Amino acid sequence: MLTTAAALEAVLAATPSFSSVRVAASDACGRVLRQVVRAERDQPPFDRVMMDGIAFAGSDYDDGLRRFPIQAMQAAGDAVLVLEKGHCIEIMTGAAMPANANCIVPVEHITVADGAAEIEAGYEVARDRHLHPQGSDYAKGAYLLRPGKRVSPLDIAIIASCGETEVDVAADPVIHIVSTGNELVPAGMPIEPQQIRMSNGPAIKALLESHGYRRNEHTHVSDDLDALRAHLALHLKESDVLVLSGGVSMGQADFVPQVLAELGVETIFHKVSQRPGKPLWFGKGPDGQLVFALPGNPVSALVCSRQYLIPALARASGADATPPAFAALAARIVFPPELTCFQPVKLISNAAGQALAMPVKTNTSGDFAALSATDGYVELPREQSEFPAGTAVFLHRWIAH
């Protein structure tokens, strides 16, 4: 069997680039940038006034004037005036600079009268106080967003800031999720009792969502091999990626490998050395579709999904790589089978700031209810049986930061 690293190699070696295509910079948010932003203008663009209240010549202070006829106001948004000599003129928060002005003075350290304002009595005046100078943030021209990141609610203000109404950005893939099994049955229909509400088809399209994958259709297929063949051959016709949740371990109705081999899919591992998830099989369709054939048990099936499902996409989709997290074990773990362990986790924090990932027991691989009080799992290598508290270990958290 594959280690995880090799598997996750394989999976990543695999994965084609998806197109780029170029949408509404309002529904940029969460894809994947393919261009270069570039400022429009310094920013600021001008010399912005921080406060409201008056701003004057430091010349005129200097010769000892401390009370100024008004000479007008200026608002954000407002022309440029050009400040007269022995003047103040009001300004509000956000204007532009008045042309011959280089001092300002709030409006509580001023007192207005008979059109003029006057400056108390010890306030300490200094030149470009309380100012916004032009291009302090960026200079026109200036590479803001580049190839890869990942557009952000801020990067869309940066996005409209530069004037751009649409971007350049990856193409979103048409995954089909399918979920195999005759005892499956979708919340709302009548089920008996030996059959099992249908949950992971559900989850898996959940994470893909949020990871920033929207085009996801989700549906079912019982374990008979007609309806199976039939099934995969038009969705793995449809589909950029194709996942499917069940039929891959030993058991007489686990076909899924066997119609994916029929229907021209390539199979490129099938077992990875891990728990949960051993079963995991990969390969690529006759056009290049990726096919995650993930194991059925809720807790194989996330772990795998977010483990090699996520990454593949984010590769396709040219996102720039997330650096790896770490986190210390806030208790002991003994895992003595030679296999690396995704060890759901909650995260904890200690007075010194660390992060901690505490184990959260699962009821075996199918106990996904246990999920919902973590906030990711932690990777434990093959090579060690013992972990001690403290342990620094990797952490994959189930949905991006």
Ligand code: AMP
The other form holds:
Amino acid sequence: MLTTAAALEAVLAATPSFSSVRVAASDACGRVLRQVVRAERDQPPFDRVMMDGIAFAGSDYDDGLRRFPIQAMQAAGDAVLVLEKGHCIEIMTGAAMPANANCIVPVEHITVADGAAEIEAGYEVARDRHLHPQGSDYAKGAYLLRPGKRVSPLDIAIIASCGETEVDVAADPVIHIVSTGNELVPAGMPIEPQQIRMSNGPAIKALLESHGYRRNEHTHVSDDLDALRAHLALHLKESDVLVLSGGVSMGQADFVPQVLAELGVETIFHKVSQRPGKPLWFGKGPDGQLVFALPGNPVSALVCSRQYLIPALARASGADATPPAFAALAARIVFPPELTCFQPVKLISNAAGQALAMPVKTNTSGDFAALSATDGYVELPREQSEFPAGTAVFLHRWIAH
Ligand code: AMP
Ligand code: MG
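The form predicted together with this ligand, contrasted with the form predicted on its own above:
Now the full complex is given, and it begins with the chain already shown.
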């Protein structure tokens, strides 16, 4: 059976590249940048004053001057004044340094009387102190953001500071989620004792949204061959990515692989050596659509979404690869089956500042209530069946950071 590493590799190899779109900078947060953002000007763009106080010439100070007639006031945004010899200019934080001035004394260390400012006795004056020199952060034209960066609120500040009102980002893919199962009833509908609330559709949709993919829709279809054919034909045509939940196991009503084959979706793999999520099916549609058919068990569906679907979307968006994360197991785990184990965990930390992964038991891959307390899951290699406390393992968080 396919290993988890080979399955992820096969998914990424089948993944196309989404096109780029130009969006308003205000809509760019969470999207993957497809352009370089360069500095519009030097930063700071002028010699910037960092204190409220006075500015004067060091040569006057060297000549013994300690009391300076105030020539003028220059606030942030004011045009640069030319300082006259033997004078000072009152300056405000964020103002440009007046021409001919090279010393600043903060307002706390001066006294102002009769139109002149006097420096406190014993205050040590130094040239260029409290000054943020032009270009000292970066020069005009510097590459501040590069393609592949997922735009954060901090990057929004950079984009605005570069004077950009629009940026190129990866197009948001159209994703259709189709859940299947006769036993499933959505919230808001009357339910019989033998029926189950349908939760995978809303959960997968929310997971996608929390990773920045907003163009998702969810439809529920019963385990009926004709209904499945009609829905999948329609949604396949309209989507970049189709995500199915349920109907990929060996039961009599598990029609999904058959219907996908009829619609010309090429099977890339069916079944991965993992728990949960062994029945995972993955294929590619006639127009290059990615098709993920997830097992219906809620824990399996979420783990498979996070493990395969989210990385595929990130790759297709051109997002920078995220470096692997690790955590040390907080407790021993024994897992005898020869399968990779994706064990849900809660992250805690110890007094040494280490991230520890505390296993959270889910009774079956259908028991998803316990997942709420977890931050993600750890990946336990299939070659091993015993993992002592302290073992360093790969960590996959549900939500990206
Ligand atoms: P299946 O993969 O279709 O055999 O489903 C496996 C188990 O997961 C069954 O017990 C289903 O009732 C349950 N299940 C399937 N789909 C969903 C869903 N969308 N929401 C909640 N439970 C589901
Ligand atoms: Mg089913």
